[in-house]
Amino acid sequence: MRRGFKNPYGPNLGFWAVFLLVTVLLLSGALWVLSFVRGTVVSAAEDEVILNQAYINYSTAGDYVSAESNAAIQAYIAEFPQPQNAQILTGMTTSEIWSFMTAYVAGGLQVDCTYCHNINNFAADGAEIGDDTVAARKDNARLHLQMVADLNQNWLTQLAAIEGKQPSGAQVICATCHLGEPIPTAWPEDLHALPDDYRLPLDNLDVLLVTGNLDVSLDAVQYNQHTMYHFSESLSVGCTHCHNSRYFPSWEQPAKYYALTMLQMAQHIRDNYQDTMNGQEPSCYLCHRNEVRPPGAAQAEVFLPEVLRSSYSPEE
């Protein structure tokens, strides 16, 4: 620099230039943050699930039921307050009915009237209602709802008598099985590390009751292994939730004896009702979905007309 020659911007130049480069810097970073956090918050709010506190575990949110199908209903209900064709929920009028299958029929599957029904007439059955598919839905829908009232009440009522754990009071309901799929899958089609052709031994229960018994096959060993996992799996579950881990063939763990006797009903399940099946066996999936309390099934007893349900619960 010559002599004599001053500079006119002061010696703090090159303080104040990185000071505010800094401050921008931060704000601009401060502001993405900010806008990052907004956005994502405004998204999970979006995408929030608000779950039916009838059910465990599952939303019935959704307009799946048409504002058509509402007003044809409402029009029924004022025209038969009492209804016309009811062969399994007796004892209901129509506007219960109709609560029941909003919340549950069509809140289970996810659908519209129009799946079961002919709307211009909700009483009408086969011919009736003018498509052979909606029929046929509608007739299997009344062989599901028989099943519902069955296991509910033939099947988990066992559960009480077995000493050492209370159930939970937890009632089949159609979302127990379908959870928003009008057909839903029984067995994926990856089955994570069994075979792909692994079926539930529903034609003979004593292959599962081989721990401790050596004279055995290994072809019945490995069976009982297939089906081990598939309970672990299906309720996300470990060996102790059922087993005393020093002594398997023990029965001392009450959950055994949930076990086996879910076993037996999903064996007459598949030998009454494999008609409504789809084609398909029952399974430990089907239900519980990775879950110990099936989700999509009913809380409790309390939330489902009396001809469906179970009376097992403590308050009773």
The other form holds:
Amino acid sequence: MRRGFKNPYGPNLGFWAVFLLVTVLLLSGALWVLSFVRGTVVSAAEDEVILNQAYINYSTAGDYVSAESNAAIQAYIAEFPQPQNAQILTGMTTSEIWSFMTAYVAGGLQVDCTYCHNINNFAADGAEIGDDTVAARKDNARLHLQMVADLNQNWLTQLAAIEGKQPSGAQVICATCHLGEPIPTAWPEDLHALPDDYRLPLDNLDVLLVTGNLDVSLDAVQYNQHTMYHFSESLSVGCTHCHNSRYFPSWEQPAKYYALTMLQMAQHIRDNYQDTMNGQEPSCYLCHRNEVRPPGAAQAEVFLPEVLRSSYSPEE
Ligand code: HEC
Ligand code: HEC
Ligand code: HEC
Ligand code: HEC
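Taking the form predicted on its own as the starting point, write out the structure of the form predicted in complex with heme C.
After this comes the whole thing, all chains and molecules, with the earlier chain placed first.
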């Protein structure tokens, strides 16, 4: 503004500017809430996508379970009200296992029961199934059931250390990684502008600690940048979601602690389950898919069988 220039609108302009700003903010806040409510109810129906309320932003709608499989499971439940070979899903009736299989296993991968079962005998394993590929999938699925319990019970629970509870209490389940695909891809080619061979630094998480360390090489700095970029992109957040922008090494944002725990969890997944993921290394994107709350995670533990919940402990 030129010196000596007199504002013809006087101080009123400032008042109106603030008034307008506040109005716009309040209005857009109200519209956001409206569109949020509508988004989960109305527009979901407009798109003919019926979101399953047990999940974060995921629909199990579809015809992937065949009529034959549905008939076979009814006959199986009548014959065996108690399961014959449930090694992980203990303490459940056959009917409860059926509901779980439908909503979370077949529903998570969007496949028919025959993807993993011989529907003449749902308890069969290995050679009894009569098809090596199907038998291998059932074995793999059992290991992934075990992984789900492990991640919920030994890793998500660690997120509670900072505020006395898990951020939202969401739980890992099959769809958290599979999201309706039998074969999910942890590092899709179109994910980002990072080098193709970039992976999380799971061999040595210390390489991320570059600030204030005068010894670090340019490579380490670049590796840190790639990793931070992968974090930001996978969750669709800026650096300040996790960092104090005036001092990056500080820890006052809970999300930074959550992210470090998640990084250690990714290391645990790689060390213990990489063979069951066809050699794929985990990424943050595998679960987060550009969201802070991973789509395909269960909203809360009440939706899952007790043995898979964060709160479950085998000693009880
Ligand atoms: C992705 C693989 C997969 C798919 C798809 C799948 N299941 Fe399963 N199912 C398993 C695994 C693994 C077990 C063993 C769980 C355990 O050991 O606790 C199992 C166990 C069962 C059992 C318990 C059988 C017993 O007596 O021990 C039933 C019943 C069952 N499934 C029904 C179904 C039905 C019905 C469908 C389709 C709606 C289905 N499953 C889809 C992997 C699968
Ligand atoms: C941490 C992420 C993650 C979770 C959680 C997860 N999976 Fe997987 N799963 C994968 C990845 C990655 C693959 C490997 C895909 C490939 O072959 O490249 C895979 C492969 C599989 C396969 C083999 C598919 C095939 O045709 O070879 C089955 C079956 C399977 N998962 C079942 C399950 C079930 C059932 C659950 C829930 C109890 C589950 N998974 C939970 C990541 C996960
Ligand atoms: C999802 C959370 C998250 C996001 C988003 C994120 N960071 Fe980080 N950042 C971390 C974690 C966790 C560490 C590692 C701390 C450790 O290893 O002890 C870290 C480490 C760093 C470090 C090394 C110093 C330190 O804080 O320990 C720098 C510098 C850094 N990040 C910069 C960035 C920049 C720039 C962005 C945005 C492009 C970004 N970060 C985005 C979580 C995040
Ligand atoms: C196996 C699936 C999985 C993988 C892989 C994963 N996350 Fe998560 N993450 C979750 C789930 C589920 C939650 C929600 C926990 C809750 O709400 O209580 C979560 C929550 C978070 C949160 C807290 C969000 C909030 O509410 O503020 C951060 C930050 C986060 N993850 C960062 C990461 C980063 C960084 C990576 C990669 C190193 C990663 N996650 C990998 C499943 C995963």
